[in-house]
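To begin, one chain is listed below as structure tokens, in the form predicted alone.
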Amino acid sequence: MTETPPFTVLADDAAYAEAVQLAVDSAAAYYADGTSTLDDDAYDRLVRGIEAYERAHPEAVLPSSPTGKVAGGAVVGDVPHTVPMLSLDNVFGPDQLADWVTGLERRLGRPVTAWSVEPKLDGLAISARYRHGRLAQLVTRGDGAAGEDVSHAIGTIVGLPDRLAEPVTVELRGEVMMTATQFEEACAKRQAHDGTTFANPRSAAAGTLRAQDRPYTCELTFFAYGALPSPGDDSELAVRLRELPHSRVMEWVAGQGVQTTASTAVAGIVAETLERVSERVAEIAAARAGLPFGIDGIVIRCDSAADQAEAGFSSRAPRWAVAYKLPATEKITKLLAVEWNTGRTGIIAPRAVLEPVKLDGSVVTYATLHNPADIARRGLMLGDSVTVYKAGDVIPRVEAPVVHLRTGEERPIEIPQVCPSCGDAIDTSQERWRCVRGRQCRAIASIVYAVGRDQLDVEGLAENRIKQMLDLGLIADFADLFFLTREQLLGLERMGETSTDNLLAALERAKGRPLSRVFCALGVRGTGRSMSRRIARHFGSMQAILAADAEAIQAVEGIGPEKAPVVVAELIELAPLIDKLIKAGVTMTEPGWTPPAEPGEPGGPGEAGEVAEPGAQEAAGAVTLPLAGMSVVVTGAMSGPLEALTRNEVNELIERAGGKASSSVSARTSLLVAGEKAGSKRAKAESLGVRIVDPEEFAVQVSAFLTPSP
């Protein structure tokens, strides 16, 4: 049986009648400036029980259903479009889309040559007119018959050059969007005007795209997924678009200098079967977190011109194409309360409490707020519809507030006078507001966190026994712990002689854990595992590492000129507790590394003023690691050698084996070694190419490598 998607239940004619009205007013705001009072998911749903309403009482139909009409009716324009701009219909899983590939076949009574699987991007639909080659005008989808001319935004609009490559007369379709970076610019520049923010990029590049007078200019993108001459045109040229298939035709669009998504993870394919048409679905929502740009779906099409000539259109969609939606990521809720919480480095980090909502498959009632300054810009009240979204498909994000839906209720976000954790005073000189107490108002948790099994990992060592400590005045920080006696220990309540042999054994072989993990245990703001290690690697020392300046730290991968004068400072800060673990005889060096020669000894610094550049003697060896200069991702339960290493554990073997251990899968990335329920990153790999290899394959490549680490 087809799996019917979920949505709105209209109980009568009044409540249809209602849900028809709440439709067109969102529609219509949608497509006018990207503000509506429902989210994508929840307009769908409306529409979709519209759409069954009206199945089960056809007499009940109004004439201003949304129903059958390209932008649900609710849009007019007043420049006629050549040929008519028309929607999509869709489908909702693998079952709909089978139903759909059958019926259009039985229309065709015979199998679709070839299908074209693209990315449904998440813009606004656009017509742009080129006349002899120079881009001459840009005209909305508007009703589909007929848009708006928004000619004024030409050279703006990134991917839309003002000349092709070649002097011909032709109109090019796609999406008008906005990337992720330009939208945080967008919402900058609003801010830095009147104080707003936008809601979405959708919302911003509508608004942007039909600007006129604004004061500020903001950036756009666009993506071609279409070419058609003008009517009447018999020329070579109007005769190879309408006869080749779509395919040649968007390489063709592509060799004019015009942007397609044919340089980017999610590149459109030509596919023989359904069962490839549905390998293809999976591979780009798969990409689809990883993606500078929005996208809701995915277009599947049929690739040949005569089949889309005899398959035909109905009044609001053709019927060789269809789109199939992603579940949302972006959804609309209410911003209840704002709690403030003092990290184990002193940091005050906001979390904004929300109305539950359901969102990509779980259901959200926390989200990341970064810091007052972030609240500010964003312009977020307490009350606000906002905007919701999963950052890399993980962590839930407010984005901004839906201000076109405020009542007057709305109130300020009260911003902490003091730490909310110990009430001692608050350092607001960064953006990122800290306890002036800072590690010291956390520092049970500071410690915990040092102690654990991916840092110093000392066994036995719980978040009681340690607050106990504290409590009694034995320790302050983690390097006490390294000067504890047997007596203190044994006074402890329900400390034996056996536990505290075992924990003054556990803290011996603490000492001995590599630079690496010592590094980040310290919890040095802006670094974290996989960031410590490279540090680690770089300068192969403690000694060397705290004489870099910010330059210097910032030649370390990963490392960019805002981060390293806050490692350099947090250094700073740090250094009484360095010294102490390095009187209490912890490793300060990396394994395999050895201080540099002395000048004039073998492999030590040349002709006078040569100094040996940190992490130098490593970058030389580099090239006969198995792994030199390929960037890892891990993904999966691993099984075989591998089994028993915890993840970090096997990153720091990708390191050791000269690779780079990273989390996500980009075109950067090297090797894949993927494990069971390998998941989204398998298919993300697969689709850019990546080289994927099982954890036994892999354990074999860097076998060298995996007696583990101290």
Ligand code: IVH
Second form
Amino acid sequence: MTETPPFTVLADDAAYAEAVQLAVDSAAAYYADGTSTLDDDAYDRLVRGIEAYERAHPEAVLPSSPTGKVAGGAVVGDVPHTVPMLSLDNVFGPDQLADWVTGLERRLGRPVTAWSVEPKLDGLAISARYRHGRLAQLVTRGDGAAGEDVSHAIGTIVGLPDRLAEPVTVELRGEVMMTATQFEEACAKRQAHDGTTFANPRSAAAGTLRAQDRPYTCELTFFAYGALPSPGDDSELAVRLRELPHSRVMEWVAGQGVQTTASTAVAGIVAETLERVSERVAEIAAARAGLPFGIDGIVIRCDSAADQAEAGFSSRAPRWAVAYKLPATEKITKLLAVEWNTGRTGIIAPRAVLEPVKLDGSVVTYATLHNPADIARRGLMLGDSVTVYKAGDVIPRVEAPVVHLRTGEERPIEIPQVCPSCGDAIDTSQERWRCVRGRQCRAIASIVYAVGRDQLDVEGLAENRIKQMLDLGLIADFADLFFLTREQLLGLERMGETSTDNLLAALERAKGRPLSRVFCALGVRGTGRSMSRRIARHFGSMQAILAADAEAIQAVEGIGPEKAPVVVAELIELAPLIDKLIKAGVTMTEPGWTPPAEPGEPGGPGEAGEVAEPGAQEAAGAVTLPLAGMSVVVTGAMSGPLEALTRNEVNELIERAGGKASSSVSARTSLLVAGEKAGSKRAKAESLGVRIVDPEEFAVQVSAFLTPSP
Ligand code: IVH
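I have the form predicted alone already, so could you send the form predicted in complex with this ligand?
To see the whole picture, the full complex is given below, headed by that same chain.
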């Protein structure tokens, strides 16, 4: 992959004119419906290239140039703004931020009194006009001087109430966007309606805000970032809003019942020094991947009204604020090929092979494409330019083709006619295609998974040995392992007495693993290690799990209405395998399990803490488990007594000690166990004020639980 320069180098007037045209077209598409021929990074590079060329050739500047214009000069509306809605200048790293601060303080001739630091929300700017406390009109930013009336959207925007707490006349400015959940719901609605989806939350929000005659309604979200009295209004409130620091204005806005970032994990703060500003920038950047909505930077501004007034404005942007841009989470790249693989459960899944692209700190070469129906719906073709999304730990995904960048050379994606693994037929009756042989197709992968360290942990059973047994017809699934005789094993090539005895002993030990691991070994679609533990802990026995219908399964945390029926259907399919495991004498209960108490009973909700001893909850003299009621996240390399444990084993330990093991840090996290090389999770925990301990300290806290019960 080649490193991209910080701006597009333009050779001559012709290249400059072409660049201006491209930027204008791209901005027009972006502000019209959120689609664009360029991703954010490429657009920024292009505009910086145009600016550089204009500095060197001021005589060549074209009137259509996007530089110095709000929204790249893209759109106009017919509702004039009371006060222009401007853009922000950008900085792209700590050095540029420091330079910007130096420049501003030089202009003021003194240090800035205080900074306000808040996330730059990735949506559309909107002006919400309240008259006597009632939301009277909604206007888009447009070209900054006038915007479009989108009052028809009133009532569909969470966080933007129809009425304020007080009957005041005021204009609120903020961002309209879609949260991840709203985006998914909007895509599902659109898919049900016309079989297409939105490219990303931003364009979904842009399209939805404008849409007037859609037969379906999609919900939007608003976050305010400013309040303005009308020019000429000299009421007490107007005077107060003009004089208060930004942070206090935002408190007033929140007090009126309007959503601000104060209700999020990346709340705006006031910082006295550039060090604290930089720290908050890092904290917000670290929290980004875990947020339920998109941010594309951090807005840093003078908090005090006096500082703002003194700093003033340029034609395009205020001099008292700047946007610190974060790396893009979405980029445009080429779809080179599509690979088809059959997974452990027989699902045939397409995977996109991409021209490598740097996204949110890593190079992305592969991305998921969901399923064949999804490919058809999105109308993807080989050779297409596609938008690819990745943030934090999420699996990169291809979102949509950029149709305007087609060259005519694109070819259809070949859809497999037979299972790419075994060549048998494909069951295409569901959206997710499956080999007709189901789990049998990739029996080897299912068995390797089942005997793996985090499931049944059958020591010394390597993949080639499993293959040998499958080829000889000694086993067809992992339950058959428990019926192998000594003679059968001794008959295998390169299998001596000692290895045979060791394997038989390992299989005997495997029969005693707790239900959580046995359930995990089944490889039920959509249930990994932690979900299997939750299911086992909720029901206590395989019998109870099998007796549960979709509704009962949904009582397990993290299983929603979509996953529940899949789990039920999978368990029906797995019934013969489960029967065999029961016959083999494999454990079908969770040690130390007691039925969940009803509210009001001892140990039930409201009585958190008083639970039981390790592995013997029914024992008399219950003690308080050290992690009772705590949500614990583990990150980085474990050391000390925890060094030899897999991540799954540490998570099991947390749950034995009464805690809940979770994989991501949020405001609900009680404790982060951070070893060496802990990265973004540590930064996020710090930003949220979550307690952090090292693995050694943690081991002491849970020392009584270090040895698993079976
Ligand atoms: S303050 C005078 N604060 O970013 C402009 N803007 O590039 C003051 N934005 O048009 C804007 N989050 O759409 C501000 N917390 C925030 C923001 C924010 C997103 C958008 C807004 C604005 C654009 C500027």
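Throughout, rigid core stands for the largest set of C-alpha atoms superposing within 1.5 Å between the two forms. These figures come from a predicted structure and were not determined experimentally. Positions refer to the first chain, counted from 1.
A displacement of 2 angstroms or greater separates the C-alpha positions of residue 449 between these two forms, with the rigid core held in common.
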